[in-house]
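Below, in structure tokens: the form predicted on its own, a single chain.
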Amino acid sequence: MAEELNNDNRILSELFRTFFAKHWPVWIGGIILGMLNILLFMIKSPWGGSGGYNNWGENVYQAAGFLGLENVTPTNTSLYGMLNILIILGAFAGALFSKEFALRIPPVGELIKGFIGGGLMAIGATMGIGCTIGGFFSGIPALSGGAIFLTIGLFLGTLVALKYLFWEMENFPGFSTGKSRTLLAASEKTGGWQIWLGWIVIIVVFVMAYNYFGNGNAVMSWFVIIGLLMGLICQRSRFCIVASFRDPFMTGKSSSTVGVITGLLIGLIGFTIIKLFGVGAGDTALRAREMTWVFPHFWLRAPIGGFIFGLGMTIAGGCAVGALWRFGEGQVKLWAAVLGFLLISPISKKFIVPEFVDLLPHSLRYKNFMPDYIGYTWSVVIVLAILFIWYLFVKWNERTGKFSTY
């Protein structure tokens, strides 16, 4: 009997190590995240990031009675505000289970760059109506014409920010150097408390989901569970969209890009089926289902917002989702980025964006659903062609180093 128990324990221990002893390939994370994004769409609507940050910020300003936002902001946590919280908790649990959690406090210059980068992401997301998650990772599979232009802006913003970072290293190397500290780090033989705390986090989250379900809010209950899984998967696979744009031009590596392309392909298949056949929509809601995640930012508003967002995410070292899971594993620079994002987003939405939008004629900021113009078949073909060309480029560049800095 004792021998059987020991064998069972060894089997469970091997299973645990399979998931948490080492990181997963990024493409595995992309596949699972793409599938979970489809599930979110079937339940309610696709994955979005910037709306959750804005929800946090609006509630902060409402509680403080500041900037006149106290009368116009929600008092509850939105679906996407909750989703962002659960992504952090999922990443926290993943880091604890793998004993990778630690408070990593960088030099002051890096904290400043984190906050500024988060603020730029907030301005870019509110101007372009979308971030690397809602505008890009969900927008491209949603067959939004504006998402393609947002992507162009993200690329250009990333390249300009990389130029700045290299210029900073050459001319002001002391800005981002200095004393850094690491606290609460574990080793292979120590830090058993991290694994126990990880299980406590999982239990708390499932109790939270159960309570929402028991109170009749099944949608929020599912968002809680899926958010937990997304955070854990992002942390284990190091899934990061800023890396997919940055790394081919910085290090030449293509693994992050391939992971993101894989997630986009999975999402494209699922989103197209949902929209084409009206999955989850009644007869009268079919058009609304088709237009889900197609925002009024075609064509000029999207690349301007994407460019600003690309600047911010590269300077901060994390995009809308990368900032969340890095927050969960204790990277304090990304705490500053999240703070900048949530504090600046409501300010930009209320004071900056209206002035900016008024300058643009309607022809530069309308909803463009590609199948309305070229049909579903050609829309899917064009997106597939873009992703295929992107894949060929990063693989060729990885081999030749033609466009890589190092």
The other form holds:
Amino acid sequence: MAEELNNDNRILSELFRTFFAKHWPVWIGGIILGMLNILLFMIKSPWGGSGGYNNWGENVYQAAGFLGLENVTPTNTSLYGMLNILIILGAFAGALFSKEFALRIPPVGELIKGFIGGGLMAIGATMGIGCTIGGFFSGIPALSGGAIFLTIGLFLGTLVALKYLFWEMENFPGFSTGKSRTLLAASEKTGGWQIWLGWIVIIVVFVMAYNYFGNGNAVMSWFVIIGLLMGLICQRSRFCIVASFRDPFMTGKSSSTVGVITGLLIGLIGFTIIKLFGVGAGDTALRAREMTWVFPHFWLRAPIGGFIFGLGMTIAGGCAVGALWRFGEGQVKLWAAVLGFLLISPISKKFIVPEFVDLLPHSLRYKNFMPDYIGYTWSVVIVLAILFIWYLFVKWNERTGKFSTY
Amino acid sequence: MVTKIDKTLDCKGLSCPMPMMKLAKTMKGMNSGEVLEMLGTDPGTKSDIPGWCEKSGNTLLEQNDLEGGVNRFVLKKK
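Alright, leaving the form predicted on its own aside, put up the form predicted together with the partner chain.
Whole complex next, starting from this chain.
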């Protein structure tokens, strides 16, 4: 009897170790995140990051009485505001289960970079309409022409900011050195509380989802569950869009890029089916379904915003979602980034974006749904070709090191 | 046998990409056969450093966890 119990325990602990003893390959994260993104689209609309930050920021300013904001959607009824909270909680749970959680307080210079990076991401996302998630990870599979231009902007911004980081390291090494602290860390033998706390987080989230469901908000209850899974998977697989753009030009490593490409590929299949057949359209017109996540930023508005966003995410060391899951595992630099993002976003939306949009004629900021111009088949073929070329490039570069610094 | 450490790089508290950038830069300035000890707290380095060593040809001699959430890596320059 006792032995049987022991065996059962061993099987369970082996299962637990499978998920939490080691990091997962990024491409596994990419596959699952791509599928979860399809689920979000099926029940409502695809994954997005920057809208949730903006909702947080607007709630903060409304509570403080700044900016004259009224009737802001409370975060607990905002799908994307909640999704972002759940990504933090999911990453928190993932870090706790693997005993990787600790408060990692960096030198002051890094905190400043985090805040500025977050602020730049906010400006970029509001100007370009969309971040690495809504505009890129969902925008490309949504067959939005603007998403391709946004991606070009993100790339250029990343490369410029990477140059800056090298320059800073050579000329101002003091900026990233100095007093740091690490608190609450576990070790192999200590810190069993982390695993218990992880279970508490999971239980709290399921109660939350259950309550939304009971109150007739089934969509939100699924956003809560999917958000939790997304955070957990990002943390375990270290799914990082900054790294996917940056690493080939830094260490030459291609795994993050391959992970992101995998997620885009899965998303492309699902999104195309949803749009083509009007899956989940309900009472809305098929056309509205097709135009979901196709934003009015084609062709110049997108890359300008993307460039600024690319600068920000590289300096901060995490994009909209990368900042969230690193927040959850206790990297305090990214706390500063999240704060910068949410505080600057409503300001940018109110004061910078209207001025900027007035400068651009309509022909530089309209909705371009690629299948309207070249049909579904060619749209998908073009996106596949871009992904394939990107894949070949990072693999070739990894072997030859032609474009990497180290 | 205790490995002789030629240099120690402290990356505690730093987030990605700073630890990898500093590590690669420091290794660049070292002579072949010299040994670098790196201390960090970013969980990402636990999979980044072995991968980078494989790619760059440097040898990862030791990898262990110290008290207080610090990960320690000992690398030998190619």
